[in-house]
Each structure stands twice: as structure tokens, then as C-alpha cells.
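One chain comes next, on its own, written out as C-alpha cells in the form predicted on its own.
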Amino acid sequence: MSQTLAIVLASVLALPALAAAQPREVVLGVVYPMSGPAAQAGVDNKAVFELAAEIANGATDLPFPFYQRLKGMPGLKGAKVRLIFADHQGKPDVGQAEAERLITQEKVTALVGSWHSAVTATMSQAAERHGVPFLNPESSSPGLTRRGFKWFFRTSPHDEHFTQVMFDFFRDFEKKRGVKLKTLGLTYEDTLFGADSGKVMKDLAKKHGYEVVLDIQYRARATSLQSEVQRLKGANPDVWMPTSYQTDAILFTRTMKELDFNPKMIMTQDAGHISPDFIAAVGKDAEGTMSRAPFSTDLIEKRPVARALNVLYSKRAGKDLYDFPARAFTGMMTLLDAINRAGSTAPDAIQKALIATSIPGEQLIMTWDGVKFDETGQNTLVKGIILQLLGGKYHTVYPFDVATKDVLYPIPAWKDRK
């Protein structure tokens, strides 16, 4: 074989190496609630999912540098990222079965999802099998990010952080007002979102000297709470803390009302609280509600690049960003800004990149202080706010330098409301 053939041979076999090294496309498979209680969630975090997929196609634009810099899929020539969406229904088997399908049949390039803790649990054990990225954008049990899981990967707060945040408002609130608030009234649902909650906020409580005089775990999605609230009623603490999911909320919110509960402060931890469909449900009947949250409506106009995300998103999704959809959108941007980095769809490439993520604050539609994972897999950048509805609307009162409003409290009692 003369020379030149051979070398004419060598270049020719390795054509296919260099297509498979220039994949065509970028799989994702995305797995939330799109039906059951809390399909909301899901319905709205579906838009945002679809304009980070247009954004990194080219097909939107977001006229900032960060995202500039993924127009197009540089890092892979191209490549078209494409999204593949799942409905886990709020189940955590429903959630690993589908988790397991898209890795092995329809072969992702890496998994996002899930909303639900506990679905989310289930989901990455089977990613963690299998060696698939996975990034979580919003689920708040601390201990996702404490199972020496190499493949998982959150970037937003987790209950620590969250409620944290709470008790620095309640000591600073109490300087503000000259107000004392001695004792806690704990509800929290039975599932990993739930249990995490309510053991972080004991935990908290005893911390900074907080009484807790009632402290009660219910069955998620009950028919009936009349039970858990007369006994609220009875220990009348000075805030209640609820963690429930949307159908949890309303239920709580009208037995509220029916039994003539009256709480000073009711401070929760965001999901069902926050959704949109818990206001339209309970409307007026939830002023003066607050939340723990990472992002709110009313910064928008202070975050340039929330702005121009909003105008797009409003369009498509017919409301405003908020919570749910601001997290999704930063946890879909960080893995293609990684898998971008990477150059790559192999996975141990991707799992690289997201270990060094690195990603200003100012480049984000978050309040947070930018992306950065540590060995946990947990960013360490993450920021928290506080809310409170006010006239059908949640807006920030806390930090007190970056407040729209002031505190509304106490909370009218139900004989003194309009």
C-alpha cells in the first residue's frame, strides 16, 4: 500500500469518530408535574424549558453576554438542543420509571427535573446508576445534595437556606417594629419535602431561641384539616409556619376562615404558597400570607435581564415570571452553558463542566450572587427573600434595603377584614 492511499484510508475511517465526536443534536429529557396537584408547576416551567432551548438554538434571542455566548451551541458546532418532556404526576415511581426510559430508550444527554423532592430522590438515584447528569433547578430537601451523588447537581436554595432567611427576618423585623416574637406553630406535610422542612425549622427554632408549642406533620393532600387547625387555633403561636403543597394550602386557607383562625404571622415555605393557582383559589382570603422565596415579580424591573426574559415569557405563558419559571430557566441555562463548555455530549464531559460552572450574579435573572457548585454538587451562591401577599399580589419585603412594600402585620383578624 503506497503512502499516500494509506493515509488517504486513515482519513476516511475516521470520518464517523469525528461525527460522533460533533453530535447533531443535544437530548434532554425534562420530567415534571403535568397533571395531578401541583401540574401548575409544571405547565409553567414547560414555557420557560422551551425559551432556553430557542435561546441556545438561536431561534431567541436574550441580548446579554452570557446568553450570547451559548446562541447557537458554539462549543458543538451548531448542535440543536432538543427537549423531551415527561409527566412524573407527582409520583416518585412514576417519576424513576420515566427516568429510567429516557436514559435507556430515548438515550439524554442528561435529566432535569422535578420539582417534588421526593420525585426528584427517586429520579436521580436512577441517573446516579446510570453515570447521566442531572440537575435539579428547585427541590429543597437538604439532603439531595448530601448523598455523595457525583452526578447531581442543584442550583437553587435548599430548606437550610430558606429557612435561615426566616429567622434573620424575624430578628430583624423585631428590632424594626419593637415586636417580640416568642412562639412557632409547625405544619408540615409527610413527604421528603415536608419532613426536611419541618426538621430544619425545629432545628432553627432551637437555635435562636424560638418555642415551638405545636408541632404537627399531616397526610399530604388530606380532605380534612379542621383538626390540625382547631389545635393551631388552641396554641395561638405568635407565627404559624406551614410547608405544603397548592391543594394542601387552599385546604388549610378556607378551614382557616371557616373556624375563625386568626394568626398574627404566617411565614411558609414557598411551593404551594407561592403557585398561582393557590392565589386564584383562596384570593383575599390569603392577605398578608409570607413566603420564603428565591426570586420575585416585583424585581423584574430592577434585573435588565429579567425584563427581556419577562417580555418573552409573558408572551408565551400569558403571565409573568415568578418563582417556579425563574428557577427553571437559570437551572436548563446552567446545564447548556456546561454541556456548551464541554464541547461534548458525553457525560463525564458535562459532568466536568458543571464541577466548574462559574457564573456572575449580574448575568442571571436570580437576585442570587451567581452559579457555583461545591463537591456536594449544592450551588453556593444562592440567595434567599422574603414575600408577603399583598392585594392579590406577593411582594418583597425582605431584605428591608431591596423591600417593595412594608410588613403588613399584624394580619387583620377575619371579623376586621373588608
Given for the second form:
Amino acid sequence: MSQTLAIVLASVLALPALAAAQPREVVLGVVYPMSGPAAQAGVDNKAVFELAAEIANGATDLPFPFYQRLKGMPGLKGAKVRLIFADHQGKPDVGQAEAERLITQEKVTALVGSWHSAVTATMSQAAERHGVPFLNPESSSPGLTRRGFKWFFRTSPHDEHFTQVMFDFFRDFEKKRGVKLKTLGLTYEDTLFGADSGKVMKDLAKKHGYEVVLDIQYRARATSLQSEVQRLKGANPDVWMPTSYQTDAILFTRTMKELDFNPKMIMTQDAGHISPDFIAAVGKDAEGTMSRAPFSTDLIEKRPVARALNVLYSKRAGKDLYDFPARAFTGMMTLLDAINRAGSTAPDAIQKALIATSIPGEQLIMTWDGVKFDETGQNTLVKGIILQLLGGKYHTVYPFDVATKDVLYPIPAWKDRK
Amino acid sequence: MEIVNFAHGEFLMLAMYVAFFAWALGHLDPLLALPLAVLALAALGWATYHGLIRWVLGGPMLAQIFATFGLAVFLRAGAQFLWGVDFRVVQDPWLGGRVALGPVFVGLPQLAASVAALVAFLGLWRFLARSETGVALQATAQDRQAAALMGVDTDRMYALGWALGAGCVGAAGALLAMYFYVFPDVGGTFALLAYVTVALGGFGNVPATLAAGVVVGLVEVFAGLLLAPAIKYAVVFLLYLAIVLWRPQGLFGRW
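Now that the form predicted on its own has been shown, please provide the structure of the form predicted together with the partner chain.
Next comes the full complex, this chain leading.
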């Protein structure tokens, strides 16, 4: 009796070991805002993540060597990639709870997420504690890769890279056009994203000799931005530099028009100002708005990989590939490539493979030099560009050698429009 | 009526969608869509009472809270399911731009919205204070059983109360759609401020709510202008807490 029990017990205990040796499935937790104010980012990204999984599973074809090598996950003998999507609603506490659930109950191999810097911060803490790889494709708060984490990897540039590009642009633009930009007005929202962006902008402004004449941290998702715009109007900076998510970006533009605030140059930190909703909602009134970005839709035509992916993506999502899904895709493919090379779903094998990542730039849809992580988990081969909203579309205007349009400066005053 | 509608923000969201779709599909300016939004929301309020509130009215307080809260979650998720997560904006409404009142610029849509809100307030106030139905409604709100004993059809009064409340939100939503973006989660932005305003004035007191609304608006703008914009809502809520500590029934509340 006790012998039978021992045999049964032994075989039961051995089962997970066998399963781990030959995984038939790679389960990844993907956590994004699927409801709430930033739901659009999550919903648009979901389509591109599903495409990434299909490419890995061999169901969809992207005819470029890097993606062909991943086809059917040969490193894991054809294990199928399965994604579990979860919604964090833009809330750090919900994100952390979802991360815990995915790790402990769904037993995911790795986590991917999660757009908002503040949510990425709490989710990756859970992943770090459990020793599960966390790939972050887009959160731009610089501090995320400075926490000494061992399981956190970020493929995207962060706000220091991005903001540096803005100041490089100011320098080159002043030289090219013979103008002098002296004063900056900063407005940034009050979550981690805005707070970090504001800090970086202030540091770089000081370093490059610009005067910050207005420095406002405002309450995100405000019902009114009248007082903020009144103060901007009073300070009248040469360049207005806002950091906002969608809701506030739309409201800022509408309020500016109502209150007749006429900045000559608007340099934004991506996010709200670059989302298709912002363009659809107030694009006409936002003519001339500039943004840093890691990707631009007008580059699709110039990059064969991006063009091929956009054909697949636009069919599924009903819109062209843009910054959010482009970065999401790049992050997910980086993780899938690492898992494939690891040939296992064991966390440390994947971690080792991620550290050894080396993806050449021409295989990416981004204009980066490639993907290669430093010891903090930050991709070192990133590059930012500057875009400007012209005629309802964002066009690349800097660096000048890849620009598709000339910079519109100054932005016409409200009274001179149409 | 001693029941708080936690789906008030979602009612506002629906009213904004009514105005948006009237504009997008029927090329109706939000000003023209206003009666439509009022009627649609009044019907929704009436239906909500008969379909939901009536059944929980006699139940414990918690059941009432959960019922309207559940309705809020349902409406928000339903809106996202039906209309997606995109932010929508009415382009070029009739009223745009700004007017100068002396040295101050005021957005024309906002000005129109406040005038319309004032008109709605006066109408509602007169109705409640002067008409027989209005008095019956107030009586029902004060004491349901006593009102019923006096021959008031309290069931109808409740339904009317819900229809009226939702109708007012319908007007607010249509006016707001002239200058604010619409998306499934937009209600939450306003609902909290609305509760604070009502509680500040005193539940059940319509003119007090108007006064409280002006106070909240002024505090918000001046805190943003003179202190720091990041804490403007903190100042509003702080003021609310201070007043509620001093007068738990609100500034002009009776009970």
C-alpha cells in the first residue's frame, strides 16, 4: 500500500520536472491599460502583440531573416506562444496585483508591459521579487532602469535620450534658421512620467543655457486647464514644452485656442500628443506641434520591415502602425528572440539570453541602431527623432538628413489661421 | 430621495455620446442636440428607476450603493464595448472662440454652458418650489411615508425625480460636448467634483448646490493660478473636508 502510494507520489512529483524539460507552450503575461483613460494604447497594442505571437507560431509570415529564424520557435522545438492579456486600467496597484496573479497563478514565463511608467514601476517590482523576466517596450521614465533590477529590460529610449534629442534639435535649428530660442515654458502632468520628464527637461535646459520662465506640474485628467494656460500666456515662452497623456493634451489644445495662447514652437514628450486620437480630435488646431518619438508613420515607406508589418497591422487594427504598437512589437520580438535562443522557459536561461541580445538595426521596424542591453537592462542602441504635425499628419523633421519635411516655424497665431 | 446615484458620471458620458453621435451622424450641433440628449437621458433615468432602483429602494443602504455602482461599471464597460476606447471630439461647433469681458477672456462655449446651466437651474427651482408636482416631489424626498399618506403617488414621484435628474445631466452632457472630449471613462472626471459640490451645498437643496458649484469653480481656478496647478483639486477637497467637519449637513443643508 505504502509502496503504491510512494510510486504515485514520485510520478506526480516528477511530472512538473518533465514538463519543464520539454515545454510545449510559452505563456507570456501582457499587461496594458485596456480600459480607462489610456485604453486606446492597450487596445492598439493588443493587435500587434497577437501578430508577434503568430509570427513566432508560424501562422503569419514576415519575410525578413530575423523573423524567419523565430518561425515556429525552433529553439523550443516548436513550442507554441500563448499570450495572456490583462488590464491594469492605468493604476499602479491594479498592475501590481495583475503581475502577482499572472506569476503565481498563471505561471507565466515572462511579463511584458505596461505603457504607464508608474505602472511599469510597480509591476516590475513584483517580477523582480519572483525572479521573472520583465520586458518593457515603451515606458520612458529614466529611473526605471536605475533601480539595480536584474530582471528588468527596456528596449525603448527613455526621457533623457528623448529630451537630449530635443535640445540637439534646438541647437541645430537655431544654427540652420539663424533664430535664437531663449526661454522655455514647461508643463508636465503629476504621475511618474510627467515628474521625471519635468526633471530631465529642467536639468538639460540648465546645461544648455536656456531659461525656464515657467515650470508647472499640473493635475492629470483635469476637468479644466484654464489657469494653466493663463499662466503660460502670461509667461509667453519661446518654446512651450508639455508632457501629457491624451486627455490633457486634447484639453490643452482646446483651451489654448479659446484663450488665444500663441506659442511659436511646441515641443512635446510624445504620449498624448502623438496618439491618433489626439490628431483626430484636435489635429487641425494642433498644426505645428512637434514631438520627440522613436518611430514615425511616415518612415514606414522607407523601411521595408515596417512596410511589411504595417500591411498586416492595418488590416487587423484598422489604422496605420504608429509609435505605440511599433515599440510594443519591437519589445515583444526581442523577448521572443531571447526565449527562442534560451531554448527553455527557465527564467535564468531567458535572463541570460536577454543579456546576450544583439539584433541588428536593419531588421527592426524602428530607426534604431539595434537592440543590445547594458548592465542596467537599458537598450543602448536607441535613437530618437523629432516629428512635426503638418497637415494632419506627423512628419519627420529631425535629424535633418532623414527629414521628410521642413520645420514649420513660427506656428501661425490663432488670428492668422484659416 | 436619500439615494445617491453613483452612475451619475456615466449618465453624463452617455449624454455626451448622444450629442457626439447627433453631430457625427446627423450633422446636428450640440446646441440642437440638447433637447434630444435631455429626452434620451430623462427616459434613461425613468427606466433606471423602474428597472433597478425600485427594487432596491426598500433594501439596505449597501444594496442601494452597489446597485448604482454596478450600473456605473456596466454603462462604462458597455460604452467601451459598443463605441471603443477612442477619444471623440465635436469639430467646429457653432459656438467657438472666446469673448472678452473687460480684461478677461472667456471661452464662448463655456459661457454658453454656464448661461444654459443657470436657465436650467432657474427652471428646476421654480418647478420644485412653485408647482404642485414640485412640492409633492419635495415632500416625497423629505418623508416618503408621510407624503404617501397625504395622497402623493410616491412611486411616480421617484420616477419623476430620476427622470428630472437624468434630464439635467443630459443638458450638461450636450453642453459639455461642445468643448470637452468624449470617451467611456469621461464621467469619472466630473462625478467626484459633482458629489463634492452637492455635499458641500447640502443634499436636497438646489440653490445651495448652485452656490457651492460657484465656490468649487472659483477655488479650483484660483488655487491653480495662485498656488500650484498640481494641487488645485487638493485645495477643493480640503475646503470640502473643512466645511463638512464644521457643518456635516453641508453649507445650507437642513439635515
